[in-house]
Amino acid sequence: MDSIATGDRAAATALYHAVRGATEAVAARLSAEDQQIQSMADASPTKWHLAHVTWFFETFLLKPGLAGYAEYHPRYSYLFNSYYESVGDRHARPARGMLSRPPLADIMGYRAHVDDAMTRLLAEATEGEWAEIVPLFTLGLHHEQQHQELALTDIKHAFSVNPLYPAYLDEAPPEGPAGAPALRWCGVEGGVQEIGHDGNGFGFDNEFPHHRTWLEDAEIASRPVTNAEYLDFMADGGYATVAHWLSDGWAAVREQDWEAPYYWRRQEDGSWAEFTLRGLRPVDMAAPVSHLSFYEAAAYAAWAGARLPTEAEWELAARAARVDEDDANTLASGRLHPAAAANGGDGPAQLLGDVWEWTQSAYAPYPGFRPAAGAVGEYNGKFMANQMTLRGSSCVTPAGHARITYRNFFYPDQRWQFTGLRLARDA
C-alpha cells in the first residue's frame, strides 16, 4: 500500500477496489442466512462486517470530504458504528445478529453506493485534499483487512456451534509437511534495543513510537508449539494441575470446563478431531496448536519449564530473522488453517502466518504514545487496559497486512481467534 502516499490516483483507486473485492470474496461463499447469524457477543455477523467497513469510509472520508455526498441511509450510521463514542450512538454489539433488516441486498447496495463515491473522491481531490485524505484512506484499507480476518474467525465460530458442523470450504486442505521440525532455541541479544514502527510504511498508532527498551539475554523457540506437544500437556494432567495456572486462568478452567483447545472435539474412539473452516477434521499433530487463551498458553509454558516471550523479545527475534510475509501461511495461501513448518532453517520460523502468538506483555502504550486526533483516536488507545499483546499474524490474515511491529490484543480468556504460542526462556 506504500504507493498511495506517492499520489498515484490510479494505483490508489485500484488498490481500494481490490481490498473491497477481497472482503466480498470472503463473504461470497456464505448464504444470506449464514451472514445473518451472531453466535456470541464477541463475534459479529458477516453482513455487519460488510456494512461496518463501508460505514468507516462514509463517515471519515466521504461525509467530510466529498461535496454533495448523500448518505445511503440516515440510520446506517447508528446501525454500523462499532465503538466510536465521539461519532454518536450505536446499536448494541451483542444484538447485531438481530438486524434481519436491512437485508443483505441492501448492504451490498450500500457498498456499491460508497464505492462509487470513493472513486469520485479519489479522482476529484485536489493535491492539498489528497494529502489530507491519504492517512485516513490508508487506515480504512487496513481496517477493512482486519475485518476480513474477523469475518472468517467469526463465521468459524458460528459454524462450530451448528450440530451439522458445516464447512466454509468443502474441498480437502492441501497437503503439508508430515512432521514438525525439531524445536531449537534461538538467541535474543539483550541490552538497550529499539522496537516499534520506524515510520517506513503504514502502521497503526499503537505501533508507535519507535523507542528504546532494555532486555536481558534470552532465547526464543524456533517454531510455535504443535498440537502433538500440547496433547502431551493435556495427557500429563495439564488442565487438572493448579500449579501451572494463573489464578484467573484456573478459575476459567473450572467455570468453563476447559479440557482442550477451543475447537477440539473428542471422538467416540477417544481420539481428537478439530473443527476447522473445512469442517470437522482429525487434528494435525504437526501443525501449531491454535485457539488457545492466554491462560492456556501461559500454563503450557509453565508446564514446559519455560515462559512466553515478551513482545520486545518477539520483535527483535523477528527482526533478526528477516521474516518475509510472502513465505508465510496467511489468507493468500488458501489453506485457512495452521500448518507445520516446512523445514528447520537457521533462525526462528513461522513468525508470520499460521497463528497469532501470545506474549507475556500486557497491552499498554509505548513510551511517548499519543492517540490520533479526532474520532479515529479511539481506534486503539482506549483499549490499552486488561488485555494481552499478541504478535505475528495468522492463517487468515490478508496478504499485505502483516508486519513484525503489528500489535494485536485480546482479553486473556478469549479463544476464538487463531491464537497459539511460542516458548521463550532466560539465557
Given for the second form:
Protein chains: 4
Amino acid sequence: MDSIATGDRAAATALYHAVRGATEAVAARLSAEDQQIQSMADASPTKWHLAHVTWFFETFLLKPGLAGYAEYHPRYSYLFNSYYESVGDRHARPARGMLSRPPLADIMGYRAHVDDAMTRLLAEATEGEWAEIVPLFTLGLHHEQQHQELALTDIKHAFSVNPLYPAYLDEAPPEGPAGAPALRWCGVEGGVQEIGHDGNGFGFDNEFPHHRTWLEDAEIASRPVTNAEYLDFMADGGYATVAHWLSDGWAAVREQDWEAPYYWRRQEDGSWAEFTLRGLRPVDMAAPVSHLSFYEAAAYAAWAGARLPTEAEWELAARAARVDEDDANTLASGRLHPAAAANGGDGPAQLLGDVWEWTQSAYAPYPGFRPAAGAVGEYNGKFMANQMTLRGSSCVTPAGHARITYRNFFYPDQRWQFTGLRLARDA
Amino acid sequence: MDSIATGDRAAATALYHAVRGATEAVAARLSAEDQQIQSMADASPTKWHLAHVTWFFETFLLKPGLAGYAEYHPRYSYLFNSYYESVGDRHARPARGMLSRPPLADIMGYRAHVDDAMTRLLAEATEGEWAEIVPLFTLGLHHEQQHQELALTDIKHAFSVNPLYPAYLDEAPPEGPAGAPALRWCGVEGGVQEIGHDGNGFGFDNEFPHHRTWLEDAEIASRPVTNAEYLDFMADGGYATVAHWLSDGWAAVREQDWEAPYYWRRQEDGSWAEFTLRGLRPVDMAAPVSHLSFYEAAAYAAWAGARLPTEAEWELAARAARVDEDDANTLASGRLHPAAAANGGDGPAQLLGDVWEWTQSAYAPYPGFRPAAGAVGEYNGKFMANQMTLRGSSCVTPAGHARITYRNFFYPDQRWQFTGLRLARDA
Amino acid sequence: MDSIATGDRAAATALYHAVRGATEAVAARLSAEDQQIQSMADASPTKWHLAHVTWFFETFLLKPGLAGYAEYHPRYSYLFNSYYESVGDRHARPARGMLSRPPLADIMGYRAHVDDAMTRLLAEATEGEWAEIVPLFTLGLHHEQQHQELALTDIKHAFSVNPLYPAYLDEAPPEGPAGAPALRWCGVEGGVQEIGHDGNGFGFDNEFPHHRTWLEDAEIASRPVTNAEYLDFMADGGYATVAHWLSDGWAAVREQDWEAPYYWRRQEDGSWAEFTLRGLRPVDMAAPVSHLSFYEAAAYAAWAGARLPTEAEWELAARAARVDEDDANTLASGRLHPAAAANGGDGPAQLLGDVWEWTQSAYAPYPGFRPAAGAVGEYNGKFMANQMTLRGSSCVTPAGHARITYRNFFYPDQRWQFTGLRLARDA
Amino acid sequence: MDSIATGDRAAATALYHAVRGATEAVAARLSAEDQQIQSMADASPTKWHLAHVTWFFETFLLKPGLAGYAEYHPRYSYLFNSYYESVGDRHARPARGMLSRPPLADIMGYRAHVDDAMTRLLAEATEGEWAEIVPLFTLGLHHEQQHQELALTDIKHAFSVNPLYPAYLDEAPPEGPAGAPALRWCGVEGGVQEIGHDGNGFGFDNEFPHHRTWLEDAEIASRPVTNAEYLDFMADGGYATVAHWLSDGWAAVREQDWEAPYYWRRQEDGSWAEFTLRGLRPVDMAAPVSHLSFYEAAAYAAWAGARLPTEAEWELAARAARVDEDDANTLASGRLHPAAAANGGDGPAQLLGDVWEWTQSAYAPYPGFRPAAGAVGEYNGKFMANQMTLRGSSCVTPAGHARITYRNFFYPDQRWQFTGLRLARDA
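Okay, that's the form predicted on its own, but what's the structure of the form predicted together with a further copy of the same chain?
To see the whole picture, the full complex is given below, headed by that same chain.
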C-alpha cells in the first residue's frame, strides 16, 4: 500500500476500492440471515463488520475532512462504533446480533454512500489535506483488512454452533501434502538486537518504536506443530496432566472441559473430525494444529520439553529467513484452512500464513511507545494488559496485510482464531 | 373449531389452512433477518415459531399416522422440538437465534411439505383413524395459535432492544376512546361453585376436570387498571415503598431497577412513551396498563387497598357476564395494543382481549387433574410450579382461541407478554 | 404458652426464661468457632441466631415499651435485623458469617442485658401495657423457637461441608424400631370443611382466618415415605426419568447433579450413609426419608402413582386423628433425627415430629388474610410467592411449638431442613 | 538466614523457632473467632495460614526426611494443602472459612507437634541429609514469612467488611512526618545490564537466573506517589476519564464502582477516611497511597504524564541506591501502615517497606528459567500468566524477607495487598 504515501491519487483510489471490494467478497457467500448471527460476545455479525469498517472512514475521514459531507444515518455512529470511548456512546457489544435493522441492504447502501464520498475526498483533497489524510486513510484500509479476517473467523464460529454444520465454502479443499516435513531447529542469534517497525511502509502504532533489545542465543523450530504431533500430546494424557499447565490454564481446562483443539469433534468411530469453513472434515494430520488457546500452546511446549519463542526471537528469525508472503497460505490462496507446506530451505518456514503463532511475550508497550493523538490513540495501546502476543499471520489474513513486525494479541483462553504454535528452545 | 369433532373433513381442512395461513400472515411483515433474532432466552425467533408448530404436526400426526410420510429433514426434529423431553434431545433454547440455517426459505418449504401431507391425511384417514387424529389435530391448531401470540410478543421484545425502535406496523393506531369508564365493583357470588371446562368444545388439559370449589362472596372491578391509575401508583412512590411488595418482588425491583412497566421509556421532557408494535408512542393513559410482572400487579393492588382475584372469582365473574369475544380487542382487531373500551353493561367488561390478567392463584393442578398419555402429556402439567395463573386473553390473541376457562401461566417476574391486572376485594 | 393471655406474670416470666434457656442449650454444644460459620446464604451462624432473637425483644418490646431502656449497642440493630425492611437498613444476609465481632461473649452479654430488661418489663407493666405487650411477647417466644430449629439445621449444614464431618452430638442415637409399619390409606372426608386457626391459643398470622373450603373425598397415607421406599425410587431410575419431574425440578436435578437426598453420601462399598447431627451414619431404612426438595417429593409421588396432599387434606386428616405432640419425635426427644414410629391406631400417624411434610399447596394467603399492622406485618405475608407449604413438624422442632394449623414454607428446591413427604390420593 | 547454608545447626534451629514464633505473634492478637473468617476467596483464615505453613514442613521435610515421623492427623494434608496439585487433592479454597474444626487449639497442637519433629530433624540429620534438607528448609521459612504478610492483609480485609470496623491494633499509630519530601527524578543507566538473583543467599526460583537485559536510559521517582497526589488525580476526574485507563481497567472501574483506593471510605463531612489495621482513621496525606490495583496505578501514571517502571529499571535503581532494609517501614516497625519517610540522599528512597510497587512488567519467566523438580516446582512458575510483577516490600513484610531481586505478583485488579506505585519516565 506504499503507493499512497507517494501521493498517487489514482493508485490510492484503486487500492481503496480493492480493499472494500475484498470485504464484500468475503460477505457475498453469506445470506442476509447468516450475516445477522452473533454467536458469542467476542464475535460480531458479518453485516456489523461491513458497517463498522465503513463507520471508520465516515468518522475519521469524511466528517472532519469532506466539506458538505452528509451523514448517512444519525444513529449509525452509535450502532457501529466498536470501542472508541472518546467518540461517544455505543451499542453494547454482546447485542450486535440483535440488529435485524438496519437490514443488510441498508448497510450496503451505507457502504456505497461512503465509497462515493471517499472517492470524492481522494480526488478533491488539496495537497495539504492529502498529507493529513494519508495516515488515517491507510489505517482505515488496514483496519478493514483486519475485519476481513475477523469476519471469517466469526462466521466460522457461528456456523460451528449450528447442528447442521453449514459450510462457508461448499467445495472440498485442494489436495495438500500428505505429510509435514521433519522438524528442524534453526538458530537465532543473540546479543543486542533491534526489533520493531523501521518506518518504511505502514505499521500499526504498537509496532513502534524500532528499538534495541537483548536476547540470548536460541533455536526456533522450522515449522509449526502439526495436528499429528498435538494428537501425541493428547494421547499422552496432555489434558489430564497438571504439571504441563499454567495455573490459570489448568483452571480453564477444568471449567471448560477442554480435551482437544476448539473445533475438533470426536466421531463415533473414535477418530477426530474438525469443523472448517468447508464444513466438518477429517483432521488433516500433516497440517499445523490450530484453534489453540495460549494455555494449550504453552502446555504442549512444556510437554515437548521446549518453550514458546519470545516476540524478539520470532521476529529476528523471520527477518533472517527473508519470508515471502507470496509463498504463504493466506486468504489469497482460497484454501481458508491451514495446510502442510513443503520445507525447502535451511531456515524456519511457514512463518506467514496458516496459523498465528502464540509467543511467550505478554502484549505490552515497546520501550518508548506513544499512542497516537485523538480517538485513534485507542487503537492498540489500551489493550496492553492480560493478553499475549501472536506473530505471523493465518490462512485467512488478506494478502498485503502481514508483516514480520506485526503484533497480534488475544486473551490467553481465546481459541476461535486460527492460532497455533511453533516451538523454541535455549541454544 | 367445533366442526372438527363432527367429522366434517372439508371444514377441518379449511380450518387447518386458515390457522396455518394466520401464522404466516403474522410472519409476513418481517424480513428474513427480523425472523432470525432471539433477544432473550424466553423468546424465540419468528422463523423458529414457524418451524416448531410445523414440527408438532409432523411429529404427532404425520409420522405416526400417515402411511409413507417422508420426513422433510432428518435434523429438524432436533432443531424444532421445544421441550418435549420424551421425544428426544433438542437444540438448546437460548441458542435458537443462532440458526441462520435452515434459511427462512427452507422453513417455508417445510411448512408446504407438511401442509401437503396434512391435507392428504385429513382426506384419507379412515373413520377409525379420524377419531384418533381429532384430539391431536385440534391440539395442534390451538398450539399454533398460541405461537402466533408468542411470535408477536417475541418480535416486540426483539425490536425493543434495537436502538432504532423498529415498528412492526408502520401506520398509526386507530383512534381509541379518550378516557376509560369509571371503575365499578361487580359482585361475585360465593358458595359451592363449579369451575373448569365442561367438555363442550376444545380445552387444554389444564382446564380439566370441571370441579367444585368454595368461595366467599367477593367483588371484582368492572375493567382492568389503566395506565393513568398505574402512573398514580408510580407517582406515589410505588416502586420505592417496600410495604407494597412481596419479598421476592422487592428483590426483583432492586436487582432489575424496575421503575415503570416494561416497555415504558421516560422521554427528555419527563413524559412517558411506550414501545409498541407500532414503534415508540406516547402512553395512552386511558388504556389498560400492560407488561407488568405479577409482582407489580400485586404491589399495585396492595397500594390500592385491594387484591388480585382468584382464578375462581375471575371465571365465575366472566361466566355471569356472558362475555363475547367479538366485542374484544384481540388480534383480529388489528390494533395490536391495549385500548380503553366503552363500558356499557352492569357487569365486568374487557375480560377478553387487551391484557391477560394476573390472578392471585398459583398455577396448580385442578383436583383430579390427569396429564394426557404420551409425549403430549408434557403439554401443561409439568409447568405447575413457581408460576402464576393469568386469565382472559390479550390484544394479540387470535380470534377463536380465548375461553373463560383458559388458564395461561407465567413466572411472576416475567413482563414481555401483554399482562395487566383487574382488582378484586372481599365483599 | 396459653398462661400468658391470662395475665399470670410469674408464669409468663418463667416461660420467657425457659424458651431463652432452650436456645442457649442448643448453642452450648458448640464452640465459639462453630457458632461463627455461615455455610450458605440461606443459613445463619448460631451466634447470629442468638443475637437476632434477642434483637426481636429489644426492638419490638423494650425500646417502645420499657421506660428508660438503654440500648445494648448502637450497631446491633443494624447487624441483627433479619429482614424487617420497615425497621431500617440491615447487614447483608450472606455476610453474617463475617462477624467475628461482636464475639460470642458479647452476644451472651447482650442476651443477659435484654433478659434483665424483659424480666423488669414483665413485672412492671401496668395492666393496660400488659394487654399491649402480650401479642408481641408471645410472638417473640414462638419466633425464638423457630430459630432454635433453624440453628440446628444450619449447624448441620455447616458441619456437612467440613471434610472432617464433625458431630453435634457424639453419642450414638438410641435404638429405633427395625422396620416401619406397613403403609395404610386413611380416608379424608370431603365437602365444605373448615380449616385454619380457630383463635384458641397462639397462631402465626398466616394461619388466619379460620375459613371454609371445599374438598373432594381423598385418602392419605398412614405414615411418611421411608428411606427404604425412597431407595426403591432411586433404584428404579427415579432421578434419571424425566416423566416423573416438574419442569423446574428436572432443571434442578440436572444443574445440581441431584442423585439422592441432600445428606446422603455413597460409600466405597456402594452403600449409602447419611450425614446427621451425630456425624456420618448408615441410612436407617425404616426411618422417614428426609432432606428432600419439594421437587423430589413430587417426583416420588408421581413415580408411586399417588400425589402430595393439599394443606386442607393434611389439616383435616390431622384434626380427625387427634394428634398428640407428646408422642412425637421432636427436639424434646433428644434424638435429633427422624426415626420409624410404631403405628398403633387406625388413622394416620407421625403427623407431628420426624419430618416436615411437603404439600402440593403453594404458600398463599388464606381468603380474608390481613397482615398485622406495623413492622411485624412483615412476618409471613410478604413471603407468599414461589414457596410451597409444609405441614407437621420435625425432629428438631421445640416442644410446644407445633400445631396442626401450622404453615411452614420453603422454596421448592431447598433441602437443608428436615423435609419429607406423605402420600395422598383421590378417593 | 544465610547461617543455614554454613551448617550451623544451632543457628538454624534458632532461626526456625524465631520464624515460627513470629507467625504466632501475628495470630496472637486475634481471637479464635477472628482467626476463623475468610472474607473472600482470595483470602484465607488466620488459622488456616497457621496450619498451612506447618503442612509445608510436614509434607516436604518430615514425611520424606524424618525416620518414624507420625503424621499429626490423616486429613490435614487434604485440608491444608494450598495448591500443590502434585501432592494430591485439597480442600476447595473458597471453603477455607467453613472449617470451625479443627479448632484453633488443635492447630496449635499441630504446630507444636511439627516443631518438635523439626527440632529433632535439624539435630539428627546426617551431613548428607543436611545438604538435602537445606533448600527446602530455607524455602519453608521464607514461605512462612510470606504467609505472615498474607495473614495480616487477609485479616485487614476480614475486619474491613465488618460494620463495627474492628482494629487489629488498638493504639493510635506513632506520629509520622507531616509532609512528604518533594519528588525528585533519579537517573537509571541504560545499556546491557544484569538483573536477577546472583546466587548469594536465598532467592525464590522466579528470581533466577541472573541474566543480561537491555534497557534505555530512564528516570525513576525518588519516592512513591502519596495519598495527596492521588487525591489530585481523583479530584481531576481520574476515575471518570476513560483516556487514562487500560481497556480492562476501565471495565473494572465500571463493574466494581471504583472511585477511590480500596479501603478509603468517604465520611459524612466529605473527607476521606481509610480502614487500617488500627481501625478507621483519617487518610494520612503524606503517606504513600496504597491498596491500588495495577489498573489504578497505570491510570495514575498516564494522568501524571509518566509511566510505571519496568522490573529491570526498578532493580537497577535499587541496586544503585544501596537500599538498607533497616531504614524501612516493615513489619518490624510495628506501625503496620505506610508512612511518609524522610528523603535524605540523592537517589530513590523508600524502595523497601511501606508499599509494594506495581511495575509495567507482566510476571513472566526470566530467560532460561527452570522450575525446581518435584512438587515445589509448582511454587512460582505456574502463575506466570495474567499477573503483573511488583517490587520492593511493604509495611507488613517481615524483616529479613525483602530483597531487591524479589518478584511479587498479583492479578491487575487485586487491591487487598499494600500495593502502591512509583513513577518512571524515559530519560
